[in-house]
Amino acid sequence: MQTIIHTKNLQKNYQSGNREVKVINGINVEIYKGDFTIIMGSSGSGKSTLLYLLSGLEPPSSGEIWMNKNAIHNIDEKTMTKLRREVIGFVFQDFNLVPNLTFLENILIPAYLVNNDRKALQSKAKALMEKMGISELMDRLPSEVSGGEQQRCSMARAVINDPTIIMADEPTGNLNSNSSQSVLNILSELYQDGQSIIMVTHDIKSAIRGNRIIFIRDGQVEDDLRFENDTPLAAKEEQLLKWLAGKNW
């Protein structure tokens, strides 16, 4: 398996009054190309913080993060922004769409920053909207559509630059069950097409879409579960529930 991200003794501390709190405490982890990696753990375990560190959205307190051959733990913000724009597609729980731009314009923002061929990019964005089932919402503002439709727009924006990896932080956390299912189906399709994905979730139905589970407790990787290829979702759910029960989750 090809490693696309790895960390060495990764640490992230926050100041809480006069006390320093270790949120990520010496994590060594490898992320592999073509995997749909799920990060799980109880509230406060550090799972979202780990994702933000891996994406370069937050700097570590100490330790190393390598994305392919790039040492992202010590590069300047300008270089990191360019790398993130070209290599990572990020899907946020709260969508993070620009409120006064249309769906089409929101999707095109990151694309225009790396490619000047506006005609080709518009065609690509429209094709992505078709794939995400939101082509009829091209000229709508985020406030005019549902949360599920906003998240699908966010996902189209995340993939328009053909990123090496998609990172998603609780992407179904603000959605109802039907919208969640649509979003998870799209992520599953992307994974089946060969896209590498890391997703933070606390939801079992979301987690079983992955092929690998990383379990975090108190800022450390406690265990790692990999599903056999072509395991049905129902069997994965049963296996995952049993695995998590053994961890008193």
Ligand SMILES: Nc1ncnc2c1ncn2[C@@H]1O[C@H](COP(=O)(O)OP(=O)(O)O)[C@@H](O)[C@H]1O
Second form
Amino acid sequence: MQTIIHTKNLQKNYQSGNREVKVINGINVEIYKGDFTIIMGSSGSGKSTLLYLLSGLEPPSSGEIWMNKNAIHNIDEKTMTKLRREVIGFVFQDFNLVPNLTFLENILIPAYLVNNDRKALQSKAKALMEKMGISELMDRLPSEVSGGEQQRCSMARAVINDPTIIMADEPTGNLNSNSSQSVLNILSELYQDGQSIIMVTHDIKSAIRGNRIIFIRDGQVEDDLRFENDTPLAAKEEQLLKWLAGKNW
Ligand SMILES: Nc1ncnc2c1ncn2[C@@H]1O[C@H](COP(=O)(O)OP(=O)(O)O)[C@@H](O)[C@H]1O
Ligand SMILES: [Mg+2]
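Form predicted alone done; form predicted together with the named molecule now:
Starting with the chain above, the whole complex follows.
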């Protein structure tokens, strides 16, 4: 298996009043190419913080994060921003679309920042909208459509630069169950096509879309589960529930 991200004794502290809280407390983890890695753990266990560190959106307090050959714990902000645009597609729980730009424009922004061929990018964006089932919504503003449609737009935005990895923080957390299923179906399809993905979730039905589960507790990796290839969803669910039951989930 090819490692695309790894960490060494990763730590992140936050100041809470005059007390320092260790939110990420010595994580050593490897993320492999082609995996759909899931990060689970109870609320406040440090899942989002870990994802923000892995994406370079937050700097660590100490320790190392390597993205391929890049030491992102040691990189200036400008270089990090450029690298992030090129290698990471981030999907947020609350979509984070630019409110006064249309769907098409939202998808094109990160693409224009790394590539000048506007014509090619426009057709690529339109093809992605087709794939996400939102091609009718090209000229809409985010406020004019549903949450599920906004999240599908943000997924098109996340993949337009052919990122090394997609990182998603509870991407279905603000969606009803129909919209959640369509977002999860898209992620599953991307994974089937070979896209590496990391997703934070506390939802079993979302987690079983992945092939590896990392369980976080108190800022540390407590356990790591890998499903055998081609395990059906129902069997994964049963296996995951058993595994979590041993953790007072
Ligand atoms: N910017 C911040 N400042 C201070 N504390 C924070 C900050 N971000 C997260 N925390 C704290 O870190 C802990 C873990 O947060 P988070 O990573 O969001 O957990 P999770 O995503 O697993 O629910 C929580 O106790 C949270 O209050
Ligand atoms: Mg979170």
